[in-house]
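Single chain ahead, by itself, as structure tokens, in the form predicted alone.
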Amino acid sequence: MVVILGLFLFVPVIMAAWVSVSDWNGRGSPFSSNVHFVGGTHYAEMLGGRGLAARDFGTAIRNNLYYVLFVVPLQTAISLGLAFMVNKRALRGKGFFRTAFYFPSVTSTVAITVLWLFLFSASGAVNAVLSWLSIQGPNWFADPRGVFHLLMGGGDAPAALSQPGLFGISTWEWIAGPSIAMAAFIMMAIFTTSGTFMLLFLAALQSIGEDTDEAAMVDGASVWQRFWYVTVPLLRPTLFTVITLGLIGTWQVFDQIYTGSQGGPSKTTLTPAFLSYQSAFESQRWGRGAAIAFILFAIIVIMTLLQRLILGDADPTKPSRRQLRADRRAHAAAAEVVTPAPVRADETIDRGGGRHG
């Protein structure tokens, strides 16, 4: 197993690792004598320039950005709904509904994006359904404008906002939200994800038990206080384990893209998992699209960092260390109170306990 790990993974990371920062041209081998380090250009290029691959990988973030902010939150409450509704007594058919929710996360990617640019295409069905509520509904694969954008009117860009910013793009570009192709993908992403998760966090909810509920029902908890300082904590754990996998998922979104729309319209679409494809195997600029991998990395492990931090530590039966530092003092001052005086030489004790000098 360390044989075959080692051969297929991590061989080809230390190759990638090495292609970041040398001038591999994609013949022959990155190790040949014709391959020269140069070191963390590739970086800069999109990190600290002004040149069309910096404003590209920008736009990547930015695209990107909204994906997650949108996905990850979303795909972790409808899913936890969903184990909640489907976990319960009274409901009939639990197999059924569970069997549809999960559906669309075993089918094709692929196939689930095809049917996508059927139902999201100008005269499709979710346009069609729009116009019975007096909607006209945009082409929506094609439409390029911001989200924000649109909820504040869709005028033309302040002056003040117009200059450009981080990576080339300006402030508006930053704050007018994803495209609305990128909506499009956006749903699609909550479509096919929450039922995997649903299952995630079914399986949490029934090993806690209903013990649990009907004791905080006893103490006189309402549905809220049972959820929010009984359940949630309990479901931390999985909690955890679910916005990690999300998050790993929506920084490394591509076949929806290649299949979808390929970064358009007007880039809107682009995200750095499909520029570092587009970078390396259309482009042939091979360090750049390692570079590009090696910074999605970056990216993927920074963001579980503070997720860590913000939900504090996994397990919630392990003490945290501030609980940990707070019972240590606790035990220094019991154990102070408990301590007897020590008695003078000049000092004796009688049969009954009191003290003399």
Contents of the next structure:
Amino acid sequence: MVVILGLFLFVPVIMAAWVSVSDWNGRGSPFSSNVHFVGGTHYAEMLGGRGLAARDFGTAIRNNLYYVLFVVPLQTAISLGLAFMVNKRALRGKGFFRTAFYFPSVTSTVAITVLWLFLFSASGAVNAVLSWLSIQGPNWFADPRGVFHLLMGGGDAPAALSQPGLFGISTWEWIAGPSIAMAAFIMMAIFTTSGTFMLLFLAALQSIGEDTDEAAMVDGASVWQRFWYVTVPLLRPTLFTVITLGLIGTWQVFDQIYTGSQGGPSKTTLTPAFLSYQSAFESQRWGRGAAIAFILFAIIVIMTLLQRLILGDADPTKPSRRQLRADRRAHAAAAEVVTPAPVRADETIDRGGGRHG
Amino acid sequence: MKIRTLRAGLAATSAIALATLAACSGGADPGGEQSQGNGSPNSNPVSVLIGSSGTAETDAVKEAVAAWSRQSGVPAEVKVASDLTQQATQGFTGGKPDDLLYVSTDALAGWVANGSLEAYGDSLPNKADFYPKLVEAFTVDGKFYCAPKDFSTLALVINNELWKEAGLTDNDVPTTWAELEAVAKKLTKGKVKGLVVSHEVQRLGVFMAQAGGGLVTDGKATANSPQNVEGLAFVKKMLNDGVAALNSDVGAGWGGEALGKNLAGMVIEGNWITGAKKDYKDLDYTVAALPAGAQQGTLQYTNCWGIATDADNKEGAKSLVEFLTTTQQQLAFSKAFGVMPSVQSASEAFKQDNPGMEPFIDGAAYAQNLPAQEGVAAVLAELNSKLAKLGSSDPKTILDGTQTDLQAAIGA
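Form predicted together with the partner chain, following the form predicted alone:
Then the entire complex follows, led off by the chain already shown.
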């Protein structure tokens, strides 16, 4: 186990970390004597610079940030809604709907991307439907215009906002919102992942059981109250899982971009993961590519921690660590007095019950 | 106790892993020359990595390589990459590259800089036969790295049907910017735009070349030269007058589609335009030289046959390149999948075999290469992202930004 973990996890991570602070150029071993330590140059180039590297990185962060901001809340809400729908006893053809909603999740992203390219082409199905409503659809995957810019009327940048700001990108560009092309990717992400998370919510819903709901009903709680004050708090551990997985998945978006747009139009679908690939494999800037990967890792960790902080204690039904320690001490004290065996059995039942309840 | 075992395990793992890595990469050490690498002839099989445009190209290359194998007695294998740059890079990084591979001008600088490619071009017997501008494209720091495989230039492609409808004749084919603007105006009607062109510098760059400019001149960044600004300003004027449009504006993926769907009276594309006839059977077009501004100008694109520094059989690979770049073999490739031969000795035969395609090969006389130094590809990508909004931007501002980036990239 340790050997496998070491070979496939620790060593590659250490190698990548070394590459990100070295001048390795992609040929031969990164540990050979011709490779030199260059310190934080690659990081500084992107985080502190004003050059092309910083601007590309800033653009990628901006694009991905909007992607995350839209995808994570929407997919969580939609998957919860879907789970509720297919969990109803009264629903006919429950099995069919469950399968149908889950279907996009088992299909490869590449296949769905190709499908999306067809649906959202200039003369594709989506624009055909829009034209029935007398709306002239955009040329989705070729449209770099920002959605927020369009909502603001689509004019030119006011002088005050057009100066280069963070990462050398103007404030006007920062507030552009996702481009129309990115919006299509956002819809795709929601479409493909909602099914997976629906399954997680469904499992959680089923483990709550009907008794809880009935008990609340007896207490006179309305449908909305039962949902908001009974079900959702009980779903919090699942909610935490779904949002965490969502955050990780959305910050790492790569395959759609690689097959669908290669970062275009006008770099509005460039993401850090794709930029990292491009820097390493196409520009042979391996140090920069590895540095981007590490910054991305930091972003994901920070985001997840923040989320944990906001959602509070991840699992209200699970006793906190301090409480567990106190319990154990109490049990140990009891065990010294009484015979140990029954207490242990008691402890197992106690904690097991707590975890699943 | 447990912790100690874990630590020992970790140390052992790291040691094993490092040893393995060192062993794997021994041959790839850029400093260490391999015995076979010194040019001594051997009969190791030659592996060839290509990025193919389709079965026609794959079959033609396989057939030619097999013919060489029979003649030389050296076994050879052709592999088709789905993503050439990525697969080749993996080979170089792992120290086990394919012997011979397609190398684009974009990828050349990076691979030359990290020592992946062998500079063998200067020792080719037919070096003088290649078009000089193609040799220039594959020369880095005075060394001619690899033999140009074939090439393409850009020209003006006219939609004959729309041309006639607009009442234009063969005498109206534009030779100057003013004439181009005039016929574009006549062709523009309803959904049809006179000129439809991609926003990329890989196409719009022709106007900069025609104005007498270029992104890099004599090794110095000259992106914001008055000539370049003039070239882009001319395009912007046509866009704003409504007589020209970008591919994305008309919803076309490339010029051939705009032409085939009768959305464009004229497009700027290379000799790959022949492919449009497969998708649009009724398409009838005429190829003309691009109209001149201050001078005649076009851009050219090319790939070369790169030999890996770590190749198992360099001599074999080089002999294969010589075979593949003979006049006769170049013409065979041209017939099989429509490319233009990179050797001047094949130009007359190409013209005879491909009536109507002359402007493409004649373009070789005045074609420019886009800059391809290390890091420049990213600069061009940035420029392209700005050019998508050329209609509503100031050409000078765009090019000033490019100048800054370009100076940072090439250091001059």
